[in-house]
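Take a look at this single chain, the form predicted alone, given in structure tokens.
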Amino acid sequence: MKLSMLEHFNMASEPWVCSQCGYCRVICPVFDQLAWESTAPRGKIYYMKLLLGGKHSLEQRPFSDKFAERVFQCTLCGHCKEVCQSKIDLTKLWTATRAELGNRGLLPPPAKEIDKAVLKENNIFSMPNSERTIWSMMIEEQVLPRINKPAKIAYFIGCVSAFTGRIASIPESTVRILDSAGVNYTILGSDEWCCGHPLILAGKTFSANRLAEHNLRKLKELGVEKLVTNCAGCYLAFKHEYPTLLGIDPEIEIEHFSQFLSSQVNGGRLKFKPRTTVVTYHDPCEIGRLGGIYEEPRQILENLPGVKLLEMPYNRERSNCCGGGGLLKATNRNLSFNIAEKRLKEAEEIGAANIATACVACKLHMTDVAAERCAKMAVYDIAELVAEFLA
């Protein structure tokens, strides 16, 4: 039996394209926590080259749930192929990686538990999707309206900041942001499910085709021809991950928030007060390394008045990752929150009172790590901070 996945994805034989130099290995941040050249991708690519068993060789031999772990311990961030010398598409191949582990039975618990979820309610938390806008409670009357009106935006929320209580004012304050900017969007509401995006991180790429299929149908009902998002999950699954994984055109233009921001605030279409702050910039991996989305997100702080940026002293392709992506959060904890405590640290030594990221899962997962490591440090995402300076 062939190894499907890498396969299908054109990666077979990109194990025997790494000349095991070990660039990948010094920037790997679960390399740095951990030292097991294992953990490293330069030494769980020469174990797939063991288990492919030749160059031309595609016979399946075992997985070990050992090396199942390996491929899990990993944010996904893209740090290594930035630095790859072999120009390897890294993270292609630990997506496939991830889906042949899914064919072979050898996910780890929580990736099954989304796969169970969104089979159930389409979204990746087994909430009724009808709730799909408790997030708008105290702001309903300006939102209900929007839902499934026809518009050339949309806004789309994402499982994360729609059912997470304690981030539900990342989509507050992007509504208000919309609204004074007199933007005209629709909102999906219990008819936009998951991105799928966690699905294919949990190694279950195929399982997002339905919901790819459903929500894009759902935004051509609806005449839109912009779909704007806060999350860098979604934006990445609606940018990148549908046509090139799933071979899906979205047939519509997909713009990070981010990006939409950019161009109201120079299009002088927001008034803002001025307000004294010191705040540096976290790059998500997502929209950074993975999006090519530097620039926008530093021109809106930039233009914020009372704002002093300052820039940690990793950023843009070379930001260090905040540890809560590639599900790491889900299947190792406490690898991902010594992850971001290293870079919190990065924050406060440059002497930034407040970090703001771009990426509603960096936001979630910094504000908790701060809180349990007692780092003073207040996290934002970009829509927060830009909101609370709205004249």
Given for the second form:
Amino acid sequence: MKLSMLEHFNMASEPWVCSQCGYCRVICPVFDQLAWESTAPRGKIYYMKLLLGGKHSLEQRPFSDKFAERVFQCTLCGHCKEVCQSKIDLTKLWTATRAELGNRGLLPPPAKEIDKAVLKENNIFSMPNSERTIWSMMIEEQVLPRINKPAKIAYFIGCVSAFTGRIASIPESTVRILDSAGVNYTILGSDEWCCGHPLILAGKTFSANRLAEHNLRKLKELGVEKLVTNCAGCYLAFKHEYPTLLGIDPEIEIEHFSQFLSSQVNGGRLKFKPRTTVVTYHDPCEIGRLGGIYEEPRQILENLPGVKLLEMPYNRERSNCCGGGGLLKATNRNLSFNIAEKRLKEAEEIGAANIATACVACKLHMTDVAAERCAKMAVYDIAELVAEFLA
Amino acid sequence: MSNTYITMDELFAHLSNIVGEEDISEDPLEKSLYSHDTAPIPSFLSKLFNMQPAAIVRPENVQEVAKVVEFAFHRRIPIVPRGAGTWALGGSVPVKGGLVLDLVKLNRIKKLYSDEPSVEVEAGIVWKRLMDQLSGEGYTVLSYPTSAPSSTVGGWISTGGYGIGSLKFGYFGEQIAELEVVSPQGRIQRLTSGSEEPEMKWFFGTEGVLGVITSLKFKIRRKPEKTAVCALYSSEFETVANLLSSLAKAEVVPYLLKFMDRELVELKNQVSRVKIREENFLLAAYEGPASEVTRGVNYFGEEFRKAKAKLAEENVCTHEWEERFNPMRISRLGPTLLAGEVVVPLNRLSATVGGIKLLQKKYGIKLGVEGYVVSRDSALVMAVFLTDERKTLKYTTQFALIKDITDIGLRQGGSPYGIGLWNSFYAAEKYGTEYFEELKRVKKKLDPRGIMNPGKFFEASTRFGFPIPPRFYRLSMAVGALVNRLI
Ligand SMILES: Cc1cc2nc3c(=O)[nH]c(=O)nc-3n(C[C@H](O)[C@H](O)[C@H](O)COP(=O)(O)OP(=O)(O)OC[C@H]3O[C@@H](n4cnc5c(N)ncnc54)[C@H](O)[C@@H]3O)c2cc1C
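Show the form predicted together with its partner chain, please, the one above being the form predicted alone.
To see the whole picture, the full complex is given below, headed by that same chain.
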């Protein structure tokens, strides 16, 4: 059987490269919860080998429904790729497999909905994109003058921060920090479209091209040389997915806000007041394992006066996922909550009362889970925490 | 399942009474994933067996294991214990259908004893998870397999039991104080070294054919004060072999002592971040109190100077130590990686490797050799080669190389490392006729109905009822080779 998306992404030999050693099994957050081989990366890749080798006498239909379900029971956290001794780019493989399901019309409902929403409104929430600055309601006088004003630096808000009222504090804090540091930056306003990352997760990889091209064109029109975003997904899209999956070179520098912020802190451009806080840092998969950013957020936290930074046993490359990625929260709510609960417990066990992270989705997800499952844990995006320390 | 017919519905109903519905699967996708292990078996071989289980069952504790086994015993349903399925000899693969007993949920640490450091764990716990948790308490294990990131503690005592740390601390079985097993008739038994009928040692290395190991208590140690890694190169394999012997017999023995021959180094360099000089390579890691480690390292220094070998760079030492868990790195070059393995006397190592090298010419294929000194006088030798499973005929021919590699080691006085399905004709050779006869007797007594991991170890019995004769593989693969040559 031919899997054209695997061929397109040059991944069709990978199921044979896999030696089935199973290192990906133990660290997989989904296998950890469900513990069936079919939920483990090695199980999925073995099934693909059966499909590609024409040995799938499993069901009448070429693609087992169970398999389609399993492909989306994955947070795309990249931990499997991290430990793979055969160095298979597993996140790329899962993305290609989702695209294959997309081509075959086998996507789960939430994936289809995201595709529809973005097609209609250029954001994942199906909200009129003209309301994309709704987050700035409380600080309009600071934000409005920046919109579409030419500048070398652009702050890319991202759909989640822009439309989710209860985390509007993240872009608000970011603006406060940028202003305190005296940065001259621009915001795209309603010309900011979804970055395309959610579509890649949803198996609609090529629908992301239109969005990427639009955003990059707008940024160039404003003379932007560097894009800064606190959304880990947007960062991953601009920095890595555009070039490797979409074949688009962004031609501008892409920085995660934690990188930008760390250089501001190091350059002494921000003044802080002390506050006693015990905090642990949760590495978001999309900037950590998938983006290689581990130290900058920690440097920032260590520079905040009065902050005691504790490490969870599983940190950096070995960090456990919060369960909120890969659309899992939409496709398998309970599973994604169970994964998060485990991560919250890890933080609790080392005696941290606060978690700082550098991803709007991690912040949102862990906050929701803490509230629903009664964990006494405050979860901050690093921008929110830093803003509280501003003198 | 012959004389007690049971419908799938009945089976499901019975099992769900024991483990609950969510811990049974009859899903076709799932079954296909529990019908293989790490070995990519040529299809003509796998077709000889009924590798699809009727269902996979995941008990959560020893009581559930016992109930499942008891039920299977009464209904004559084969039971196949499975750890993480990382072995390659077919041990966890059903060959007569039945139930795969997945021990994934038996993964708890039951108790940590700190005075004479030891730990009691459930058999399905993965080494790496155990080591992580012990580390938090200041402890670590004495030895572990290189597959520690995925394989289970129960899986290791059921198979080889040699790996990293074995040279210093001995065979895993020697570290075990107590074993909890479920007999093929469903009885829970706690065994110590003094137990008779069954004896504890019967369960060591017998690959799940005598019962299910559900928990183990074994020695651990405080985390070592110091670890030091030394490595060297030599253009002559003989030099490396001699050094391995002298280092293994030194006053301070290395924690890990391993080698790679030049061909393997060449292959590894194609995929590795840190390149090694393309010669024969030896690595010795010392662990323990700082003073002891220093003595070990000093001795290494003296020996390597006498031998006029070349010292490896520090970054190479660090990298190769970290790489100890990744013997399959080079699979990308295949894409299929196959290996033949055999345990040989240390003083026959050179001859073994020399013999393996002759196979290179015969098959026209590059063979990389790697080995671990596992005791003062023996080494586990692994010869790896790259092939492509998708090219059926060629692959089938090359598959025969695995047996040839083992045979070369046997001619040098070695023994096969494992039996399982694919090496069953070596079992008597491995255990010696006397002990093997004893095991046969034990098997009959403990498992009169032959439900426990049937069709392996004692014989490789096919779905058609007849066992595979020892010469079968060679024969069929020779036919494969012939056909290959003709077209
Ligand atoms: C990368 C890699 C490195 C390896 N390195 C080593 C090494 O250094 N040393 C070594 O010895 N092996 C090594 N192996 C082989 C394999 O990993 C080991 O044999 C391991 O101990 C098997 O454990 P498992 O949990 O995967 O067992 P499985 O593969 O699931 O089972 C192996 C056999 O044991 C039986 N079994 C498993 N658990 C139980 C139980 N609780 N009770 C009764 N029977 C049971 C099964 O029925 C089967 O016959 C390596 C494999 C890989 C892939």
